[in-house]
Amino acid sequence: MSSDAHVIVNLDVPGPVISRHLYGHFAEHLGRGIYEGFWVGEDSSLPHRDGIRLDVVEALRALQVPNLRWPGGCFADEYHWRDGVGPREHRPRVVNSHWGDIVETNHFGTHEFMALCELLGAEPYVNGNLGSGTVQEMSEWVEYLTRADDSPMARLRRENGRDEPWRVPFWGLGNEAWGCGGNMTPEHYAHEARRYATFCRDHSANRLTRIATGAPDDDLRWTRALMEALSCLGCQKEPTNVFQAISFHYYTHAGEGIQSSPARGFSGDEFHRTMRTALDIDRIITAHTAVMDAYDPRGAVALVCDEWGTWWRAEEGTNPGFLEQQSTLRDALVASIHFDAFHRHAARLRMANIAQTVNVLQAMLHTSADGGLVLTPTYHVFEMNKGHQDATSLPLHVLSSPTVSVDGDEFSAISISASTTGSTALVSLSNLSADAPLPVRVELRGRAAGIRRARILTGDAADAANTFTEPTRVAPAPFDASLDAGALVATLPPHSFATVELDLA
């Protein structure tokens, strides 16, 4: 094998889309991340907009965030909209059975979180509760938030103070039926997923995409019952447009499980599995899709990916029910290597939403009581791959790649992906070994470039992190790439993310 990395992109071939909105995502009432991470309440000391954190706000703006997945996760099938909207001071407090066993307040809830999507510019994705909750619940709950004229919950909307109806142009029909949403079989909830559906109207001029839970990881039977739902296997009808979407979850670990290693202070060993891990999205991805292809050929279901990222065991001294994990480099690989794979398949898959925002999981925000605020190194992966949200996708070809060995296995040490918007390029690429420099050699075909900018994300260690009193050790540097004949050269440094922005003739 090479010792460098030879990949062709051709310039002028365009690909599929990338949907913005696989650059979603998710904040769920689960430890720090909706209290103490995007409310601080009224009567705050911090800045914030009715009890939205400012800081928070515009730390995210700068992703340009599409979406927002709200109240859950499993916390979304036994929330009751009802509790959360009125006067704070007359809402019910309720058990969170599910993350950490605590009370929940309900001081954040629907009005809460459209306005929080409104500060953002950020679309919503309300998650229904089709677990614990009724068909009349989710209906009415669709009906007060996007009906216009004096229906019943419209006119509760405006007793509660909005005059106006929202736009929500998303909304789940429940959340991992198959474990919390209600250990139900893939049958039996896709019968319920067109039951709740239908009853989800389309009110004034606001359009749902609905979306039906489906698989854990590689579990197609999910995929085939819902598909089924829809259509039959090899008639090429249209599928019937009950739901819009068919979801499903995948996080990443280092190959003994969610939450069994620490998030610092693994081996070289433990990184290469992560990263392993972290690579099979493309095989799940293309398994769901060959499903969904043989079912409605011409891609009017959309894949939704509603849930990925990495998943730790909780920091010490932190309640292990509230999620909260370092984020390191190697936290920022597991993402740019699903955002190469959500590139290549954005034909058929055209969202995603990381787990989770701010404070829990691979989160993108660490915030402190006292108004400290930490940017993750996802966060920066994020923001340097911003650029190809909604661009179109573009055919590339490795050639050539030094592979990584782990447990009798290997992998490219590369991933790379890249886009156009028409007078400009982008070009993601990774090296994830974690221990050896990687050359790479990127020929670019079909049309003439220049640099604009690159920027290398990278640190002394594979489990560097930022921290409240290091918070800028992981953080973007301009990096040395150049053209050389036509082809962008440069070397990644071990366990490092770059992008490289150019001008097209």
Ligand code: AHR
Given for the second form:
Amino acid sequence: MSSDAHVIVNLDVPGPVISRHLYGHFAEHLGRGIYEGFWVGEDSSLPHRDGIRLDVVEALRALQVPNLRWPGGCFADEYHWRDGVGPREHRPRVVNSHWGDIVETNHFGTHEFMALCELLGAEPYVNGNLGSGTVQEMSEWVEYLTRADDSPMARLRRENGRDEPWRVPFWGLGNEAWGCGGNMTPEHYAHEARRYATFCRDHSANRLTRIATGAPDDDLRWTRALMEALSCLGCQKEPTNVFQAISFHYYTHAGEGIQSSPARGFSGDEFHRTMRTALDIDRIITAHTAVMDAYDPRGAVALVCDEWGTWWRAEEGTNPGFLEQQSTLRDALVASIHFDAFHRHAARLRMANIAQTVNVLQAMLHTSADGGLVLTPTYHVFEMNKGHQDATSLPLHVLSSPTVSVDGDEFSAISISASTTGSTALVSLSNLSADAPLPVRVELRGRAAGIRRARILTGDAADAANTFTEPTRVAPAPFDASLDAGALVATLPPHSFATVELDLA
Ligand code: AHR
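Given the form predicted on its own, state the structure of the form predicted in complex with the named molecule.
Time for the whole complex; same chain goes first.
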């Protein structure tokens, strides 16, 4: 095996378009995600717009957040939307029993979420309550949000201060129906999803993509049951269109399951086990895609990964129900691995949402109540990769690469993907080794290319993180990459992520 990674990118062979919605986010009523994260309230001394924290908005706007999923997660199947509309002082206080068993004030509700989406420039992905709500309740929420004329729910919305309907493109039909969403069987849920979806109408000009909640990881029984519920395999009928997408969730850990190991202070082997777990996303997407292809060869139904990311043991001294964890370079590489896989599978996988945006799990931002704001290493991956949004993926071939070994398994040390807008290309490269540098040679075939900008994200340790006292320990820096006879040549330091932006002739 050669000691450098040798890759071919065909700049003139277009693959599928990488939907910008693969760069989506998720904000649940969980810990300090909404309250203290996005929402500080109208009486806050921090800069805010109608209670929404503005430095958080500004930092996220730089990522071009395409969509935001809300209000859960598990919380979605306990949430009753009418609790969160109308004058705040009259909204009921309820208990958030999933996440910390704390009081939920309902001060952040439908209008506040839609205002947040408008500030971010993000499209709303509202997750309805199928587990403990009724069909009528879900149906009326859609009507409340999206109906233009004089219907009962449109009237109620106007009474609450909003005249025009909103545009809501994405609608979730419950969450994790196999667990916190109701402990259902795939077949039972598939029928429920059809029933609920039927009454989530396209009002006025709004067109919903209804998303049925699907598998944990690679549990293909869910994808199969949901595709079965849509189609009539063997009877030559088109799939019904009652829901338009199927989701699955996949969390990364260091080999022992979620929540079992700390976010920092890990060994080289634990780092590599984490890379191995993250790389498995490719196999899982391939498996779901194969099931969907059998029922729907033309790709009408989208696959959505609406929860992904790392899940470590909660930081010491925090409420374990708040899922607060530090974010390191290891997390950044988990993100870059996922994006490479998402780009490869962009034909079927059309949306993804990292869990979760602020202060929860693999967050982009950490905030403190006194106004502190930290950009995590994962934030920087989203920012460095944003040129892939809506670009055309480029097929590539890894001809050779050094490998990494852990527990008798071997995987390639390089993770890579590329896309083009026509006049530019973006190449993302990760070195998944905790300890060895990785020389790379990427042959750029089919078009002449010049380097516009190259950046690298790395640090002195794989568990380097940004903190309130050291907020820029892990930040993008110029990267020494050059062109040699039509090939991109560079050396990636251990545990690093780089992007190279190219101008194409
Ligand atoms: O993201 C945290 C939780 O993980 C979500 O609420 C749930 O859907 C999943 O189990």
